[in-house]
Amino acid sequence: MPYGQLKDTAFEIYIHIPFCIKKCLYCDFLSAPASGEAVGRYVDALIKEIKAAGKQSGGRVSSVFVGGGTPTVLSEAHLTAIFDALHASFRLEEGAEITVEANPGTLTAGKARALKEAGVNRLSLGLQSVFLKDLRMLGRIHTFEDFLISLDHAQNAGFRNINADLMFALPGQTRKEWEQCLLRTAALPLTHISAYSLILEENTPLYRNHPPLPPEDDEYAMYEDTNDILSACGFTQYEISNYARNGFPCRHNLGYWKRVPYLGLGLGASSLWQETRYKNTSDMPSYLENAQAPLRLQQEKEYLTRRDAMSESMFLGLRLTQGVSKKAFQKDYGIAPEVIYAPIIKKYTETGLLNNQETHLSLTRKGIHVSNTIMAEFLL
């Protein structure tokens, strides 16, 4: 099999549409705007590949996620082929969390209510900022009052789980218009707030233009405003960059962080299956060529040994503020961490950045704003 059977274990699927109305300013990702025509021929190679992986993939899946790009770009009748073709190809866990991104001004009544017939039950809504200003700066192509429209249209469809994206320490932002960003944005009707600073990508307009941002320590503060702010507000935060309000963390994103086999779909996706990671071609003639052999489209194939996976469960796993299961870790290697990890446990622990508690390993909000650096020294 291309693949290998993963028989009765829970996997995850990630689906990448590849296409925008516009291409944000400072966005880096695999996607850009395109026909219609080119729309479909893509639509139909991704069902193409979803039906082969289905019958190469056993297992059962505990989560999808759609994303981009801007997947709420496609047409009703798109969503809907997509999401048919999944649903007959792979073996859905009762209850999955399925999650579709949908950018402001693109997501229509008729698209939210296609969605929620086709089985979403999340969806997560690209805001990035409550001021025009900023969003222009960024390059968005809506408004404010878009994503309230947006929001609109899914609590009418009947969602109820939904993401907002934010994004700090912007050119020219203030804490205090940081503040106002997050108060009117945790007043909305959301369960989960995803909140990044930005960061200037090479190869992007904003890169090219480097216009100033905020100096490190107002980035702190904004990062730490933005914890006190939304616990203030019913949110707790759980990852580095995520906050939830009581039992809606995002369950896909914390597959990704707890090492869940998940299978990339589409152009340019990536894999973690059976310990070895890879990508789909990013090359779109190849992609649409080979889409109904899967195994064609791999590239950047690494095979994980029980180091490396060890190495990641502990890089990925301190994102989490519960931090890494000592249990787990044991339970999955056959060792303790504090074993393999001794002398880097004994420094973070002994500087205030590491918890090393009875259970969990875990960042301090000191490590938190160091935490590339921590969590590269776990890298064996």
Given for the second form:
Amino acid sequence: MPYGQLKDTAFEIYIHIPFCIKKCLYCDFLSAPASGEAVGRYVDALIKEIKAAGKQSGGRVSSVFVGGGTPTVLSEAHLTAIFDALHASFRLEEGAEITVEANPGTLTAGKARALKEAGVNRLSLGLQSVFLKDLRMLGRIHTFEDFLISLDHAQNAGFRNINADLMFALPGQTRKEWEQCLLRTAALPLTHISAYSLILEENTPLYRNHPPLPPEDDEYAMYEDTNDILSACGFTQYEISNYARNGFPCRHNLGYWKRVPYLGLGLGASSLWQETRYKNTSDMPSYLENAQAPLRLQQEKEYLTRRDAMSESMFLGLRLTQGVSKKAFQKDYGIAPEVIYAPIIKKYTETGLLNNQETHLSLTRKGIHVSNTIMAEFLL
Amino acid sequence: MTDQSKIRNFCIIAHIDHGKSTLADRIIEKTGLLTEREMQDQILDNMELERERGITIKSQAVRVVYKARNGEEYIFNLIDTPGHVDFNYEVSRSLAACDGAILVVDAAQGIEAQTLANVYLALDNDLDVFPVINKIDLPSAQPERVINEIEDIIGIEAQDAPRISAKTGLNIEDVLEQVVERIPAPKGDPKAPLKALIFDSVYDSYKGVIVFCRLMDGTVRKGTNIKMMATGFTAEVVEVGYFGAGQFIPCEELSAGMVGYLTASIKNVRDTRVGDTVTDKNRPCAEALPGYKKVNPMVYCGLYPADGARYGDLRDALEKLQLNDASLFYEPETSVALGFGFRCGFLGLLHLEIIQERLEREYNLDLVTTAPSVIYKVHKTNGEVIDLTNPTNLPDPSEIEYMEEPIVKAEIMVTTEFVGSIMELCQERRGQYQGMEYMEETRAMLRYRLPLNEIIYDFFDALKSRSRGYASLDYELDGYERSDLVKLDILVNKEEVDALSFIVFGGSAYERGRKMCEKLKDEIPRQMFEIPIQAAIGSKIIARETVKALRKDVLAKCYGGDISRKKKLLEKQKEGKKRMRQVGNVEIPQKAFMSVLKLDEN
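Return the structure block for the form predicted in complex with the partner chain; the form predicted alone was the one displayed.
Every chain and every other molecule in the complex is listed next, the one we just looked at coming first.
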């Protein structure tokens, strides 16, 4: 989207549900165990915010993503109410991708049906590992069998576009185990697999206390194995950590990497709106009090200059296997990326970390492994 | 005119932390020049840095009025002296401006190497010294033991020594009375030709250089045409005065026996060298006061701005510091690795550290410092001798006949239980044992001749750590000696990093090279390719390490589109890169240049 163009653009919506049954040991995200009353107050506030935001923003919605936390800890009634408000307040494009994150053990048959009826057409299930020892170590509340049951509910409710999240480079994990994990997951009726290497965040219990992590060379190999195994099973990598069957990349996520505007609703949700990035407050009492007036929720506002936006286009776009489209960059900023980034492009092309093709700039396989180092250099 | 018999010019000598500054504060307080409210904690140490380090860098003076028990009023000129071996010469000139000295000894710790050195310096300058036992309020105080020690070791009478607590103010009057009784009044003829000793000078942006002096003979007043006998500089006096606490108080004239200051629109402290004699240009004295010498830097290092764009700021800051510090030397130099900077000369390591800290703190500069070096004398085959201050400038080995390095005479005072480990340390550092004396049953004074270059690395730290902090050191330069010296170069990714080259004793080269490589391996972050780090003498590689190539550096999930968080991480990474120096293809953190200064850690 050309820099600064504000009107007539489709945008995305992210809705945050900051509750789960129990926080995982590696999680440093905004979520907390839910109590019935608190959940009720939050959903009321969220609906107020949805309605208020809908009045303020015209335009079409190309995708919706409900994430958490664990959105499926909400009751069927709550889930339905949220989607009712959403449909009433925003103009969703026909065929818009609508995803809900669900954790095994919380997706009942009833909830799956309710979501389907609410217009949800994609589910993202947090599996992380097929091995119980890994799930226990991570503090997950479910087993692989729980996942299979949830998947079954999803399919019975009519879902055909389903993602599973996996994690590798787990403490104590071997290459062989990861290979098993991939093969068993890829054999399931899924359209999409996300495979993230575990990042131990400070301030998490796992950071403070965990078995030894696999050596770096193993982690490197596991990443390569992921691509080999999944592509053999019919999944194509389209982003650093994401693999999809033909035609099923997550459109919502692609939007993030291509700087499609998005509106974040709910506690602590991030937005990119009119070349400004901001976040809703992370303070629950303040959210509950001000939800009907979304402007009051906005924090950490950062207006993006053209240079900021260009930097973002590069470091976000390079996450995609396809890379950054030179034509799109030229169209958005009126200048070719080779002009601005000539020395960096030269340096990394020569060292075999960057592909400078006719239409796109992308990371090589070698480059993906050290993507941070390269992306940092594209910041203007 | 002030009655000479009512003047007392004295200083306080003490080991670091034995309470010199606190006693000075009490003296100022008890003489009633200031109310308690006006008292800063330590008036003489008015530089912030000095206070934090607990030492005095620049000597200063204060004039107070004391009404003695005999009913008479006395003028006390208390001259403060720096307490570190780096400033030995300044100490000796400050002492020369006095007629007597108070020796402060800590009642718990007793005499230290520095104490002895300063007492001998005072006795050399014919000062009358009387001891004061401080910190008698400490539970560990052993005044009797310390008194015996003073009598045995220094040989001055100490039974009458006031036993005080400068901290609480206990028995300070006894000290003041003893100043009157035991320190002689100055002598000198006010009508003789002017003869004044410069013991310090500071630069003031309004008055120019303010010269601190002690008048030995004659009188000086506004309009006197003065001449500095060593530098030959002449000027007309604009103002004379004495030292209030923290301020300059102008007066009519200064005459023989008095301590005060003069200004004469002097632009540069280099014209008013400490130790020089001020005389009347029109009526000069017959000969200058003895003891003047031009102090030369002993230790050199390169100072570079971390941000190359601040080269001009660094130059301005050095210029300003030099206004007040004639012993600071600097000249521009260029390094392939570090860009534009300065080769700076210092009196010693402490002086170096102080200047470095002042540049960083007062001038807000981020600095990269190269390894300190002494001055080597390089005798070339063509008969030429060069003073080498920067290892990079070492001529080709084929042109070198031989090299000499500076040697110091060191005295180390240590409790007997650590004698063995300190001797071992000195041996490791190529020390030549000169003897040992027992000061008392439990303490000994070790005498060594040591190469200065072995002292400037981390000798102090090693000394402290091997004696649990109890050893103290004093040293003075004792000439040059021929030595087997080599230049050790460090190659990063096959490229020589000039800023890391240094001169080292041939026998220690391998050890030092290996440690350098190990340290650099830890300091240089992994990059996209493997980086060999090598230590070399000439073309011969003597040690090597490898920084493995970076394999993994990926940020995973962007939770719920929180791009800002990811961007911040990337920005941090980019910031880190900015603090790197590019040498060939390799980025070397500035920290790495400094880390090699302390190789013997842990």
